Every structure is written in C-alpha cells, then in structure tokens.
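Take a look at this one chain, the form predicted on its own, written out in structure tokens.
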Amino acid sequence: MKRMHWSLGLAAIALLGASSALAQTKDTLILGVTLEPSPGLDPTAGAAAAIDEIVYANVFEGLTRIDETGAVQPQLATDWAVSEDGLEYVFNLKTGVSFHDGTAFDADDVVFSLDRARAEDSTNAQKQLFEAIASVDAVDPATVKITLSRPEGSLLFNLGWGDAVVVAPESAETNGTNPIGTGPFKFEQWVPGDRVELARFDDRVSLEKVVFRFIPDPSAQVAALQAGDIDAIPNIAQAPEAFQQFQADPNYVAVAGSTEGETILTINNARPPFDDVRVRRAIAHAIDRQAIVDLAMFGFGTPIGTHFAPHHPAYVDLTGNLPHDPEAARALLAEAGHGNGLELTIKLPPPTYARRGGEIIAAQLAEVGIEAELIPVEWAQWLEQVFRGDDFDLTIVSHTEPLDIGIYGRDGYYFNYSSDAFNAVMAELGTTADLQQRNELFGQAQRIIADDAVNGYLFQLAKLGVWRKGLEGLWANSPIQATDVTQARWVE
C-alpha cells in the first residue's frame, strides 16, 4: 500500500509553532504535507508513502536514485558492470562517505542492508524487488558484487527505491524513530502531530533546514501558504480549485505536473457479475474520463486507457480500446444477461479524486442501466474491507507506485485478476535487460489487461506543486514518491 496516495480528509486544523518570519527565511524551507509517517521514518520497514515523502534522497541513499524524470542515476554507487548473462553486477562506492552518526559506510552496509531487506524474516514492505538476488557480497570495502538467480532487467530501478536504501548495522533497529542515513540532510527532530525537521549535514545542499508540517486538510494548507506560515505545498492535487487561484497570483509558482498515480475503478474481478469480461467492458464504455478530468479535478491529469504512466516511454495510448459509448455499454449489458440493469456497490476512500469521481462515475452508469450505490469509507475501513477483506464490487484509488503494472500478476491481490497470457509476458520482461525490449513487453502487458477491462481505467493524478516566488529546485514531477529537496533554494 506504500504508493497508493493517501489523504485523511480531516477537518483544518491549527498550525503549530511556525511563523511567518520563519517561514520566510532564506536558510529555511518549511513544507506543508497531507500525511504524517507513520510507523515511523524508515522506508525499509514501514509501508506508508509519506515516509519516502520526506526521507527519500534527503535522509537516506541508496547504491541508485530514481530522478525527477524517472531514470536511474547514480547514488552511493558511482558506477558499475553488468555480466554478458546478466547475472553480475558489479558496483563501485563512493569512498569518503559516512552515515550522520559518523559512522564510516562501505561495502559492509550495502551487503548488510540488502541481505537485511530480503531476510526470510524481514518487514520491507517491498520484498519482491529483491526476490532474484542470490547473494551481495563485499569484493573490498569500495566494491559489491550481486548476483542473481535469474536475470532481472529492473535491478538498477529496484535498488532505486525508498525500500533499497542502504543504512547502518549500528542504527538500523532505531531508524524508525531516529532515522540515520547518508544524505545531505540529517535528522532532527520529530514532534509527532505538528512536524519533522531536517538540518544540513554537509555542504551538497544550500539549506540549513528544512520543516515537512503536517497538514491533512487541503484548506487549512491553502490557508498555512497565504498566511506564509509555509513556503510550499508539494503537492495539492486535493484541492485543484485552490491551485487554480495560486497560478494566477504572481506571489506564488504553481507548477502542474505529472506522477505514477494511475487513478483506476477498481472492480473486483472474482466476484459475480464481474468475472464476466463483458460486465467489465460495459462498465469501461460507460465511463467519459475527460469528462471526470474536467469536473472532478477542474481538469488536471491525463485520460489513461490502461495501468500506465503516459510520461514513460513504454505507454501505449489505449484510451481508443473501450472509448466512452453508452450504447455499447447497453448492449455488452444484454449480452451478459443484465438487460433489465445491474446494481452495484462503489466503496470511496477519502480522497478527493475518489469522493467527486464517484459522484460522477455513478452519473455515467446510471445512464446504461447501472444503478450504484455509493459508500464513503474512512482509509481503515478501505484496508480491512477492500484492500485484505475483498468485499467490495467497485472502488476508486490511486496506485502511485512506479511502473507498477505487475502487480496484475500478483495471486491473491485485491482487484482478483488471473490470466496465463500476462504472466508470461511479464516473466519474459523479467529476464529482459534491453531497454528496447523491456519497452515492447511493457506495451504488450498494458493491451492485455486493457481488452480484458480488468478494471476501469480513469486518468493518471497530476503533481500540482505551489511554493513561494524565490524558491526553486523543487520537482515538477513525482516519478516515486518523494519530496527531494537537495536542490531547493531560495534565488530571491
């Protein structure tokens, strides 16, 4: 659940302890985020996206980085050597390095922090990246070696996640609550309910500290930013009418951009009448995305025909397959045996995108004969009840993991998708370095489970960004969940 975009939807509440003055400091950047990490501030062992949001590439590094373009750079590791089989991979360290505690890092950390992530008895909430590792082994203290039990042509994008960072033996059980890593920004402190505040470590960044305030109401952030009681909101894709505002204000940059977040209706496929792909199909052909762009997000994000980021090279633009056509929809209906209608249930989690597209998507259905009855539930509720308890017709979230599209391959997820054919396409693409290849079997993935409507696809989320005028480095987009601040500045 770590990528799915989260938000309480709870009532404004007041800001502590942040002024304007302070806010409005040149050395200082005070962000107002949704959520509060929770269990704690380490990726490898917690699940919850607002960890990496805060410490990802600030805190915490790994041997790659997923940029703000969504390619794989170079972090702990300067570089590296892949085998003619693809089995090998052989990484050179950064020398001189050391964790906040002053601990000395070399090739120890890594072999211990991704045997750590992929132990028997680990709690990474992302163990299927490291599942085709056979070993990690220390070469010399500036040298790894991993090798795999089969090729897999998404390692140096694996080990690029909030989850692979590398961390300590002598902090790692304590990075929960005092998070240690190697980024340029080291921890300060956490007051639970109000903020978490980074200070500058080392000279890689122009900030001497950086306060993530938490805010759940998208009102109340609005409010926080004009008051400048906050420099910016990274994200406010919330409350879209407030972004509107900002963008014609020359006090502020507003800034629209793109992330992983897929916003689907979720259909469970093995409960009857939806494990009968013609019920799905009229169901996608009874939705006008653009039609849900435009009055639920006042038109910010991109119609999306298949579970798949329209910035990635890969996507193919399938928006054509089951385009919005109520007649069909009528008659895949009758086919199906339901030519008198369908009743249907729709659970809605508390985002924004979720509660105003449900309104409109249950407009869209009625229109062919479904009539759905709408059920808002708390984010506890949609984890028991949908996500683990499968009891549900329909739903409506955001998955923002990145290139998440095997997660239809997954047994036992909650939408209960099966199907031979995309099971081989994504064993092939797991054994496939090219990136020309991995292109092509990616393409091939997102068709089938486009003409199986396995669920109804709606628009990727937009990164609505507002910051202060003067403050830049900031990113435009959200390729993974994170709030990279090591190039944030204030030029004003």
Contents of the next structure:
Amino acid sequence: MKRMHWSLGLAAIALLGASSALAQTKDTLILGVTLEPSPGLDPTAGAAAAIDEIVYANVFEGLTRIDETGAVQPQLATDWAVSEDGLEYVFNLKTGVSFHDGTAFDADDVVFSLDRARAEDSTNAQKQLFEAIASVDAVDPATVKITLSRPEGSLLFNLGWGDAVVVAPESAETNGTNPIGTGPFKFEQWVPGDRVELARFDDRVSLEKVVFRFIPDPSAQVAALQAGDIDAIPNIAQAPEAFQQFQADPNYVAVAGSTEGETILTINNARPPFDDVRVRRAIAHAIDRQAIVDLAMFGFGTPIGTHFAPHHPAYVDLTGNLPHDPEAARALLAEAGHGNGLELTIKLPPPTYARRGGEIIAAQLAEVGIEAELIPVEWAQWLEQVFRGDDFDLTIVSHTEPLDIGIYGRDGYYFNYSSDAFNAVMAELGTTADLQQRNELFGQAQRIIADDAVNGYLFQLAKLGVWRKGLEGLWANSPIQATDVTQARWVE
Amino acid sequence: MTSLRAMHPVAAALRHPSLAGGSAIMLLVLGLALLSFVWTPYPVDAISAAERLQTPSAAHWLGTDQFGRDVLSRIMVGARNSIAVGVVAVSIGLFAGVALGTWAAARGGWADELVMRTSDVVFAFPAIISALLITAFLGPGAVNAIVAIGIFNIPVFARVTRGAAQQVWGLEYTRAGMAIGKGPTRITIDHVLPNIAPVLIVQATIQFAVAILAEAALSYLGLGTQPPSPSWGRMLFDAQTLMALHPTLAIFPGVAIALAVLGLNLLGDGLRDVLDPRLRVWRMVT
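Please move on to the form predicted together with the partner chain, as the form predicted on its own is already shown.
What follows is the whole complex; the chain from before opens it.
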C-alpha cells in the first residue's frame, strides 16, 4: 500500500514536471475585460461594444475588416472592383472557407447576412451603415455584387464593422448564445458572470485557447494581473494610475494608444437655457481640457475641439476655437441674462472619465458662476433617462464608434441639435467618393458643430493596454471596437 | 484614597481611562469638524493640476489627492459630514426606537409582540445590508444614507428600551405610581425614561460609531455622500487604485475612521461604567 502511494506521488511529480514544461510553450491567453456582453454574443443584434470586443475578427469575419491602424483590409473578400459611377461593387470571395459548424461559406451567406442586417425588421444596431445599399446579389458562389442607390464613400469601411459580419442562415438565430462564424477561433463556452472561452479553429492562429474574464472593478483587474490570474488587460483606462504603475514594472508591457472615443460634455440643446448658443459657448470657455486630461486621466488622452478623432487625416484642430477663458465665459453668461449665476445638473455614467471628469468640470464651471450638481447614474439609468428620455442638462460620455460625426444630423438624437448647414454638408458627403473632397467636407462639419458649441469637446480617450512580458501581437490602438487576438502569441 | 462620592462628577469621570481617552479623541474630531466651518487650510474643493498627489509637507500636512485637493481640509470637512450623519441617524433611531420600545413595554401583549417581532425581522439583516437595501430603494445621496442608517437604528433602540423599560415596570415604585392612579404615559415619563436614560446614552454612543462606519461604507460604495462633497469613505474609494503609488491617500481617511470609531467605543465603554448604578457600586467597593 505504502509503495503504491509512493508511485502515485512520483507520477504526480512527473505530471507537475510535464505541466511546467508545457507552461514554457504557453498557448493560452487570459484577458481581463470590464464589461460582460449583453444581451448575447451576436454582433449583428446588439450595440454593446463588449460583444465586438470578444468576437470581432476572432469568431466572426466580414467582407472587409478594419486593421490596427484603422485602414480597410480584405477579409472574406479577397479583392473588389468599383464601377465608374461608384454604384456597383463586385467582391471576389475566399474559397474553401467553412463556418465553425462545418457548413461551407459562399456568396449566398453574404447575401443572407447583408439582407438580414438591412431588413425592415432587423435588430441590427447600426442599420445606417447599410442605408445606401439597394441590392446584394450572388453572381456565382465566389462573387458578390452590391448595388447602391447613391454613392457611399465609406461603404468598404462600413462593411468592416462588427455589425456587418457574415453569418450563416443555419446558425444566425442562435448566434447570441452559440456564435458560429468563419473566424480562426471558435466559441467554446460562456459562463455567465465569469468568462467566455474561445478555442483554435484553424491554423491561422498560434494560440490554442483564449479566455475573456469579466472583472468589473479596475483594482481587481490590476490585482488579477499581478497575481498571474490573467495575462493581459486590453484597456485599463478605468484606472490610468495603475497603468503608470505597470509602465514602471519591467515584467509588463504597457502600451498607450488611441481610440475612436471622443469624450464629450453632452449638452441637451433643446432644454433652456442651453438652447442659447451663448450659454453653450460660455460652458465651452469654462472648460480647461488639459487640466481634465491631467487630473482625471493622469495625462492620457488628447484634447479635442470638435467631434473627431485627432489621428484621422480629416481632423481639424479646433481646441483654440473656444479656449479656456473664464472671463469670456462670464461675459457670455451675463450677455445671455445669467450674470447672477446658473444652476444645472450633470449626469455621470460609471466610467472613470465621467465620474472624475465630472468633479473637475464642476469645479471649473464654479469658477464662472455655474453651480453644477453631480448625479451619478448606472448605465441602464443613463440609457433610459439621458439617451432615450432626454431628461438631462449635461452628461459626460465617450462616443466610441469610428467616424461618427453623422450623429449630429440624426433626428431625435439625444443632443437635440439640428442645423441645416450641417445636414447640407452631410448630404454632400453621402454622394462624394473622392478622398480629398471628403476630408474637406468632414472639416466643414467639424467647424460647424464647434462654432455652435453643440457639446463641450473634452478629449480623445486613450487605450491603455497592459500585458505580461512575452506576449506579442495585441493591438496598441483601438480604431474599432475589437480585441483582435488572431496575431497574439507568446515568445521566449 | 479619595472616595468617588466626594469628587465632582466630571473629575470622577475623567479618572476613568476609557472615558478620558474616548472624550479626548472625540473632542479632537469634534473640534476639527467645528473648525472646518470657519477655517480649513485650503478651500476644500480647490482643484489644482500643479499640486496633485503631493506627499505630506509643511504646505500640505497630509499631502494632496489626485485632483490636487488638500487632504487635511477634506478630512476636516469629512469629519463634519460623518458627525452630521451620526447625529441625525442616531436621533432618528433614538426617538422612533424609544417611542416604540416604551410603548411595547407599557402596553405589553400584542403591541409588544408586534414591535419585537418586527425588530427581529429587521435585525435579521446585517446593518449594512439594510442600509444598502434602503439606499437602493431611495437612491444614492447623503440624506438617503442618513435615513437608511437611521432606520436600521430604530430596532436597536426599540429593543434596548423595551428590555430596560420592562424591568422598571416591574419595580415597586412603578406599581405604587399605578396605585395612586398614574396612567402608562405618566409613568413612562416620570419613572421609566429617567431610569433607562443611562442605558440609552451608552447605546447611542455605540450606535454613533456604527453610523460613522456605515456612512463610510455606503460612501465607499458610492451610495452615501456624493462627490464633490468630501467623505471619509469616498476618500478611501478614490485612494483604492492609487494605493500602490500613493498609500498615504488611503491611510489618512482610514485612520480618521478608525480613530472616530475607537473614540466613540471608548466613550461608550466609559459611560457605561460611570452611569450604570450596579457597576458604580462595584467600583466603589474595589
């Protein structure tokens, strides 16, 4: 009996040795993320960034994709041709591709996916991406033709969004709980409240297994990374101070990059006194953007003067347009009849940039005689009261969709802003394909909303990625909502 | 040895080590809180990028926080908030609890059952859970935190009052009062309340400490005092992610909470010894 114990012990030691040998050629990646996807994992049926941040490029693929620099790359389409008038796009598709359930991918799946996304009863969160599409036809199993009703300069970019991925008719209905795509990773399991696991599907990737663990609290994320429970935090912008701490630690790689998140002090333009442009300009003058970046985000983030990403070629630096100038703010308030001061509320959703930014902005507004009451709200309340209910004065939120200046032309959008000049520029953009001209028009649009001081423009959110040394291939920037792990690998 | 009876009561009280220590700590906290009404080293909400995250120095005795605000100033105003929450919450609990407790003791029967069983139910939830439930229902905010803490104090006082009052009701002079025609209300005011006052004072001191802790906990969870108004619990929350780089930010509000709770507990302990007649006899014998 004793002898047997001995041999069991030896076997255990041998196993331990084997597993530590395995650990050296590590092929599992565990990421800590803040939010759990909701309602499901189907990127074509939900707006939540948390969905795309798990499945984009990893599980689901589209005709095109957006790469780390924000450029359009071929994905399920190998190449494409555009007609002279810009109304016809012909895509050549990859062949020999199959979905994770074994069904083959061909042109019919593309037609199905795009028709489903732009259908009248579609639950797609970004239907405006497909507005210009008149019809989608399968020419042959490896060729798809998209016909537009008007030229759409950003069609190839739009098709690269997570909301435009290709799904199979056999599995589309159940993608929320069991996502089936063509990506190099297949869905393994979702333990609600804890994690989503992906496993390698084909040899385009080097990792065997990828785990997304949901850790809502930033200090718990930091502790988990330090304890070795997770390997990476794709974005720790919730606690920029912790990022500094990892920067100083040689065992970790800390990369500060850019996102598409324009962080703005949204003003309810319909509610008096904010319907008066002088009051809105006074608020803009009261804000010291650099101080907000320094204090709330520990210096990570780029001040912006309009609703546009600074790294985009069409960006116009308008931070000098309505600069920090308390005197000017007070004068404008007096002119608008609020010389004796003004009281307002700022509703703050949970992210750090909002809660901390709110405290700083309240102090800055106080300097010009505006008394701001801070009301912290949870996301569900924010969506209900602010985004859908228009029940707010001011709020702070980061708009993370790429190239989303078009929201200023949307009827009933929660800014409650409406400008014929802006809408005219947008209409022209819709029919302009020339890049130079498009950038020029984007510039005009940026100037209009900056001059109207529609919102207080604060800063471009930074992406603060931290991971264990030896891990390579994670994105530094976040040009689209994604955590692309297809190039991730362990070295050494 | 001087007999305690011959000494001035205050002098006697000060000979009690817990009472003296507790009083000293609470006088310090109270003093800082009162001082903050007229003077703080710096304006409590003054944000300054240039002065953020400074270690303690001659200019900023306890350093500055992530927004460049003076930590000492915020701890002083935080003391004010903690004390205000404690006073109001304990008062709510005291008045409602004593009313219910004396009623239960005087009326007996179904009233007693009703008050005590309801208290048992409320007691079944830990204090902080009740407060969480109430703030979840009323929404976050300092006033709601006060109400929440006040409400969970009610059964505490109701129970203590009822127990002590029942004893008094069983005593002969109470019966004598009844015999000369005093009604239950009269007896409660004339005999019961004066006799149970010491017990209530001690309990109030203890509950004051519990209230300060609960306020800190609720504010830490974002349900109590709302920013930019300073609160010790909120300061702890803000310091959490900065612990590794700037530990003092968490230490000072933590020490403030610990000191206040320690002070009140010592005070309560001392008061019990001094006020409880049975213990007084015991002290005189020794």
